[in-house]
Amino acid sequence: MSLASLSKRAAMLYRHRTLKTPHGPLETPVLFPVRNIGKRSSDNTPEYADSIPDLRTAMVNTRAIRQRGPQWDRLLEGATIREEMGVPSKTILYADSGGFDYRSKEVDTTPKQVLETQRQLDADIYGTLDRPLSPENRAVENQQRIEESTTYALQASDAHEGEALLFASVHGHDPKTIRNTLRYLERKGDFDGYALGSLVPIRTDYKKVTKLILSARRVTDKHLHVYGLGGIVYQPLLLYLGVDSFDSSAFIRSAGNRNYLVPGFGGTELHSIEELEHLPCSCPVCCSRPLSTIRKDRNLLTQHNLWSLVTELRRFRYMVAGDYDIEAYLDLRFEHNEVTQRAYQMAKQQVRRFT
């Protein structure tokens, strides 16, 4: 390998890794769609699993499986999970502990039935309980919360057993708290990895968000997960700055706005499009179809956002493997964007210090 390509290595925090799972291993950096199947109005993830060869993993709601009372009542009289999803059994599912319901409510379970109903999915990793923070909450509020998110996760480490990985909530709006909690959780918990919460609903601050998964990233080489970050524009974003996976429902979201993702872009609404008769994707969905009978169909438009998502991860990654200049990269990925411009210039500044 070349100096040059060494320098274009060094340059960012990309990681590539295999976790160990019980349901197979996991080649990082990696996706989880949302899988939703908690909530049947919201359960419109596509079929993937047997048509993206390279996605067979799915994040769900342990909340709201366990309050789903039919549902329940299946899997605890012997149903499986990935049998309710109809996904392959070697699916790998992350079964996050539904703590984004307590944004406005009490917490209303405990650690360690968290862990049991997690247990009860065969899911091979486990996020522990926790309570997201809100931008309108009061930092004393908010401070609480932080404070029993790393209770919880300290005690689901006491009570976790068996194969699965456990990973700790974290959350923070600062980057001194989320270096101070996650050291904590080292000193004194066993986790496999952690999870940065609370980053949607300030999603739009790319500097602020940036510098937090940055704090996280200095303080730990364990894995690092991201909530709810996973869409087509931060998704590049992330991967340079080390994230070793991250999980999203954009896919069906911007679908419910008929907005059409495409890797290397961003989105587009569809009904500003009139004159072109086939979009410009290759996938299953867009190869064979023309605009109009795609912008009609919902499904068929998660189906291809999903695709754009798992396009825009197979890019990185052939960059990568190719040792392309990921920076140039993302400054032509970034420059129509002023706001994430500006972001991932900061960031660059910031990950040259890391290196």
Second form
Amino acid sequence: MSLASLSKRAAMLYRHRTLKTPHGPLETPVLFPVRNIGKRSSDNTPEYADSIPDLRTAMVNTRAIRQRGPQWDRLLEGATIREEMGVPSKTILYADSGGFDYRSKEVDTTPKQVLETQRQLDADIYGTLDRPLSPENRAVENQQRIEESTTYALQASDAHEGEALLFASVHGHDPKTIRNTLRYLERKGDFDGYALGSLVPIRTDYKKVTKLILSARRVTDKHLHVYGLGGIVYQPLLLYLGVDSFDSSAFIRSAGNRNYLVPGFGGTELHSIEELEHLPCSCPVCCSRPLSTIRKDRNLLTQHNLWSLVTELRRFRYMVAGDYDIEAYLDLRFEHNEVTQRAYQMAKQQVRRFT
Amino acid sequence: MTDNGFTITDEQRDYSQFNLEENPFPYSPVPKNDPEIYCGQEHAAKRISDTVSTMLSTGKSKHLVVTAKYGNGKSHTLKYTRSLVRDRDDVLVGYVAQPGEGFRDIYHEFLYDLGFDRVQQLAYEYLAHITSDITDWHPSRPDEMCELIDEGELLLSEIIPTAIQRLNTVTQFADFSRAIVHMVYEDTNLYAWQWLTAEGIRYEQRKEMEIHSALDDDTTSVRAFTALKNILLELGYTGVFVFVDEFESIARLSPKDEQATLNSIRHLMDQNSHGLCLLFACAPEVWQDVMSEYHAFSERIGQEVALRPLTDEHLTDLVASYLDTARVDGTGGIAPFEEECLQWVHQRSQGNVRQVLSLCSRLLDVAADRQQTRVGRELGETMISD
Ligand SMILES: [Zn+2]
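Mind pulling up the form predicted together with the partner chain next to the form predicted on its own we just looked at?
Then the entire complex follows, led off by the chain already shown.
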């Protein structure tokens, strides 16, 4: 029995949309690769904007750029961030607030200042100033952070003008809080979308993460971004749950650990593979180079890893466009990992109830 | 179907020749949950009313023990009293069918009788209380509060820190406060409920709610009960009623456990000089023993009222009241029973309510089967000799 003969529209929340941004239309769902511009060169994101045509997107950290003296001065003097990054001028930029740094630090800026910087960066999407939660914090402390982030978002909403899109950052470790916060923001503010944060520290709790994402999806029809979970394993799950965009630095971090990402397999440490001459991927990095070359070159590995993330997304889109049974596809995808399989089975039940 | 003397049928007996819709007497000796009839026992009614009313009017705690021999209406009395106070919205009422192994069981049963929904409502009521203080919203009912949260009219994370902080002051029991707050979160409310009912939960579940202690013995159960009552008083309730039935079963416990149970109840009474009304039903001989052996306990309860066997006159009233509930023509009285028949019932039952009801029920059925229109004394005598 071929996959095509199983063809049927599955109950799923996956959706295809076009987001209008100042730098042009953006087809969603989409990945925003995290760009560590200006940091240590080894952390730098490889060139991809020209070689991967459907990846004209990037996620940048507003706080980090603002704090980098010389670069910030160049920007003030008229250089563009896209030039600094060496990406085409049409690249669509999502600037998050850099709130991740405020997990342990005091907030040293204001929603208005963050907005100013984002405007200065000519970003297309602004993420509101926020204070992510930590599972280690006392509940009361986290509640205060949720309230703080919510207040910041509303202040940003008041101060925001212009063409760029404003995504409110939303935090919470239980569905009720997510729903409540989203509805509150929907009622009091004016946002083009929402971005769910604080999921990275609890990412291994797939069941919880799935529930939280679904509770957000349930409440709003607007664009839904999930911060930090766009890695190779989470991606198909996020697509299935109707997430419109996600960001990831997994391709860089994995390369740092000599981890070779393959859709459907996750990561494999290259040093554990000896006898092969060529790797199984047909991306421009792997198709012609021997394993030994790729193993040595972290930059190549990073580039391949990014191709893997993109391939994952392309494949999902292809399955949908070809009217394949997505649930059967995902059953296969998660078959080998008990934890993600359980998470997917639960997601499936919830999605069916939901649709 | 007739087979070897058995006759099983779903055909209903016809009581129309008595001008009755049905046999109004209970078949089962278990008292109804919401009794409508209370007869005789004027002295008990007065003492109970006085105890209950004192708490309602002054807010001061008052307790009472109702004693009676088996079948003389203790449970009925407790349940009847409960039905009188249960619908008031300024009190919380819980019924405990049996004291179990100790105070932890009493507490557990009490919470179970309140039920998950009621306790969750209390949590919302408390959030509403905080909301009125710190926002411009003034939700007055739990469902209003729930809606404000669900609709995103107000921010939950703005309310919760204040709620937890204030609850801690009110309950003096931080874990209890957190469990109450967790009753509103669908992810954790079942764990919170399990903890609150002293059922015990796994360490990880407790950790998720930041609850540090286990609620699993008499001492913490007394603390938890007091915490709950304090929340109620803070919310403007007058108090809590606890009805403990079959208290005599504590006599089955080991002397050590019995003493521990009585001590816990004593602590409970000592910690709650306001807003608590305990009503116990107990067999007289067990109560006598408690009185003589545990002075610290009996001094605090002190009050006892004994139910008496029915007099002829009470019996007539009782039978008439039951008949009234099924009467079609509105005539009243004891028909189809004849006076002599009820006298016979009285002798035979020695005024024991349970036996009276049981005899009347059977008499009426036998009369219906024989298609008689009157129930006389001779019917009772034949029925017994059969
Ligand atoms: Zn490759």
